[in-house]
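Consider the single chain below, provided in structure tokens and representing the form predicted on its own.
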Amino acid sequence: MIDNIIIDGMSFALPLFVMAIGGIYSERSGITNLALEGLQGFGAFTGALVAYCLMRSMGAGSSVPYWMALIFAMIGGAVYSLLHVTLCIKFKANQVISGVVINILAVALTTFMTKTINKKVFGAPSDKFDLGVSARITIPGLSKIPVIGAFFKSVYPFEFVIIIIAIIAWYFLYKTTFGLRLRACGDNPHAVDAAGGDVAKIRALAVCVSGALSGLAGICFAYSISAKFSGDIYMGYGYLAIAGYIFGNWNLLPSLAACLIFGFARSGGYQLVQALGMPSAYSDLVMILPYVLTLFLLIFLSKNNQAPKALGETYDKSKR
């Protein structure tokens, strides 16, 4: 039971974490990003469409569609995030409203496009793209260690990708000049401008990073939770990622801890339902556990959190 909790918890927590990293990049630059839900959905749609087309031509046994899905999900999420960039940076729209609109638009747009493409191109009246079950990897030796070995057992390939991306993201955010300027844009954008930095470009790039990482998270959820892309991908995971990095005070490692808590709460609830032999309806009820836990964590543990000082503020160079 413990092994299953760890295996399933990690497969949920890591995509949530990589989406939270994207949110951190965006908000540490000063752009409020409530659009993570829509970005992950549109990215997942793009990756799933590419994978579905490749599977029909190359066969389900090829691994190429899987890896292409991850790549194109990131591209799709980054491209869709340009809408948030345009609204918030170019037209100086309200960042909260922009995020909400992007989420609503993503649901309607991807659902319509999925149905239309299936009907017009593939001749199938379906509202989903079937992706199949992703292969899993077990690391010999390490997987035999009691309890800890579960972290190396039945691992999705995307989990390794996310760990590598997280390390790279940490390095760029905290150990490079670009990361220093990005964090300064969220606290004192006028100082960045005075030092010769382009605030608009830095913020735009940060939002695109959030789009790419959210898209990656979306296709990971599609492969691990449902084995397909459909409207079910919009399950509030984007908002859960937002709660994760708020709980983590906009820092990577505490946000990882929050995402792990959410992941283990979800998988632990499912395992408890199965162990007690409860009706399947209770499994659906378990899905609210991460959100209930989020509510209590934010109420009691985030009182002293400090958001970036310029978060949500439209930068006006003339006011420097």
Second form
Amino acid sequence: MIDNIIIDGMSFALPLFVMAIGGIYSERSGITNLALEGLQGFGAFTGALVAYCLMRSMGAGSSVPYWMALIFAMIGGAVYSLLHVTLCIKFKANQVISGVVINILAVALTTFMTKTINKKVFGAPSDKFDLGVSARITIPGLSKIPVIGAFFKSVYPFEFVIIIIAIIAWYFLYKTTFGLRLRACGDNPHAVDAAGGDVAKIRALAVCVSGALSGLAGICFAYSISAKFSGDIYMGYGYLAIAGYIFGNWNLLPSLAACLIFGFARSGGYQLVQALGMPSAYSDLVMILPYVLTLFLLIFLSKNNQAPKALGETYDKSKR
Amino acid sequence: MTEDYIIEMRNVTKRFPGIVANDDVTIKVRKGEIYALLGENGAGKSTLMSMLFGMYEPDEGEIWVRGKKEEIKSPSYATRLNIGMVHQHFKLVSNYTIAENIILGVEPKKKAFGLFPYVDIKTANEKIRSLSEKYGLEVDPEKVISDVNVSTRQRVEILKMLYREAEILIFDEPTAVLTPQEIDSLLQIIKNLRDGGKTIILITHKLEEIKQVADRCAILRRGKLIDVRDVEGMDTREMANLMVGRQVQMKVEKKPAVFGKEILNIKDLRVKNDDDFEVVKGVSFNIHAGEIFAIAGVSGNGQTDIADAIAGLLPVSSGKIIVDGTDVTDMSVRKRTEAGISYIPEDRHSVGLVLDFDLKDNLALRRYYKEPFAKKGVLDPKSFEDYGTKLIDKYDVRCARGNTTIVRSMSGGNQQKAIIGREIEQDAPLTIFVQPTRGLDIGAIENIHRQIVEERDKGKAVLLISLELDEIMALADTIGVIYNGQLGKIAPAAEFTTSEVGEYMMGVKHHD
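Next, give the form predicted in complex with its partner chain, keeping in mind that what was shown is the form predicted on its own.
Below: every chain and molecule of the assembly, starting with the one above.
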């Protein structure tokens, strides 16, 4: 049972975390990003569409569609995030409203396109792209260790991808000049401007990163929890990721901790329902566990939290 | 002979909507001198230098640097020309270390495993330490900005320029935010920089500073260049006259005071700050109608906390505050206002004004909820406009778009005029002025002093808190000197000499 809690918890927490990383990039640069939910959905849509096409031509046995799906989900998310970039940076629109609009638009757009493409291109009326669940890897040796061996058992390949991306993201954010300037943009963009940095460019790039990483998270959910792309992808995980990095105080490692708590709360709840032999209806109740946890954490943790100082402020050179 | 000058701005004109900020201004700066730009608030000094630093482009005229015509389109281009500027509002990242702030944009890099570039903070720290020793700019590069005080932040801004190898350093009102001791050390630093071969342009409206450090001085008035003088042998009074364009009265004329009934009574007031540290330690005093009571003291001895406690911005831990017979100790700010307190706060930006609101809304802040501004909770725009127009005219608030000017875009002096107008219109028995003339030019200071005396003569009680000893000596009827949260001595102003007040302020002399 512990094994299952760890396996399911990790496979939920890591996509959540990679999405939170995207959010951290965007918000540390000073752009409020409520669009994560829409970005992950749109990324999942593009990834799933590419995979679905490839699967039809290459057969279900090939792993190429899977990897192409991950890549195209990131591209799709990044492209869709350009909408947020354009609205917030070029047209200086309100960032909260832009984020909400992008979320609503994503739901409508992707479900509509899914139906239309299924009907017109594949000739089969359907509101989803079936993907199946991703294959899993068990690492020999390591997985035999008691308890923590579970971390190496039945792992989705995308989990490794996320870990590698997380390390790269950490390195860029905290160790490079790009990261230094990005974080400075979120605190005092005027300082960056005076130092010769291009605030608009840095922020645009940061939002694109959040789009790409959310897209990746979306396709991961599609390949694990739902085994397909459909409107069900919009389960609110984007908002959960936002809660994750807020509890993590806009820093990577604490956000990882928050996402892991969410992941294990969810998988632990499932196991509990099963162990107690409760009817399946109760598992829906368990689904709300991460959100209830969010409420509690909000009460206890948010007191010491410090959002980036310039978060959500449109950058205007002439303001003093 | 153009080679003589490192900077030449020729016939520069810059217009903003509704105002000509610089009108055909020509200045020529020699290498290795301290060149001062003197002028009242809004005379166009900052605008002129912003053009040199590439923040604005001139509408007309040319800028020559080192004998070459340049179009300075951005601050980073100015930096490449070795021009640096310390702005009035610091541009620092608050959660970064001093070193990170300094290197931002020109980060030294190293490669881990010869492959992964990273920001080399160690080398930066060392370089900053050696720079700070060279010019006497004491900082610890590893400290975080939000933990250091204003004068350190300013030194960081100076180091930022030096780190970028700036040769021409522009200081925009550098002393406005500093205490007297800090000012002395800054002026010394500026001299060190000049002696180290740098060229300095100093924007200021403080005549004393120019007298102390500058070699030459250009005087601007309402966007026009009035004159350029050698500072040596120049009389401060003459400079002041050139600056404001009329004879300046250095003294405040006032009639003998006529005290009325007691308006404010403070009994054993104790106040704690945010860190739970007691900053006001048992202060008692009272102010009568028709009296200016001034609290003198070195900054940070609890004087602003007394004002904040009376105004209701800080909770009182013990003691009593009685205004015009009403105990206001535990009242809300609005109740206090209605009980008869007007308050001109020290921090105009965060407490005094809503910067992104327009002028008429700011002027009505104290009374928007009352008739005729609001009728049963519905606002009446006409009343706001009429009231705004009336106050703008009465208090001579100069602004580009009248009632609808966004307050953020106004100069500091006019922002202050707006606050003072709003508060005086309250017609409250007690008016509190905290640092009312901070950062303002002579013309504005004179005007505010006159208003303070007028208030007194109308029979109001005035509490004046100021760090400027001259201001206190000129205005006060009664002086209380604060040191370390306690009022050392309270006595009629006539019984004090300036140096005596100074001694109490420094804690050298104690009350028996």
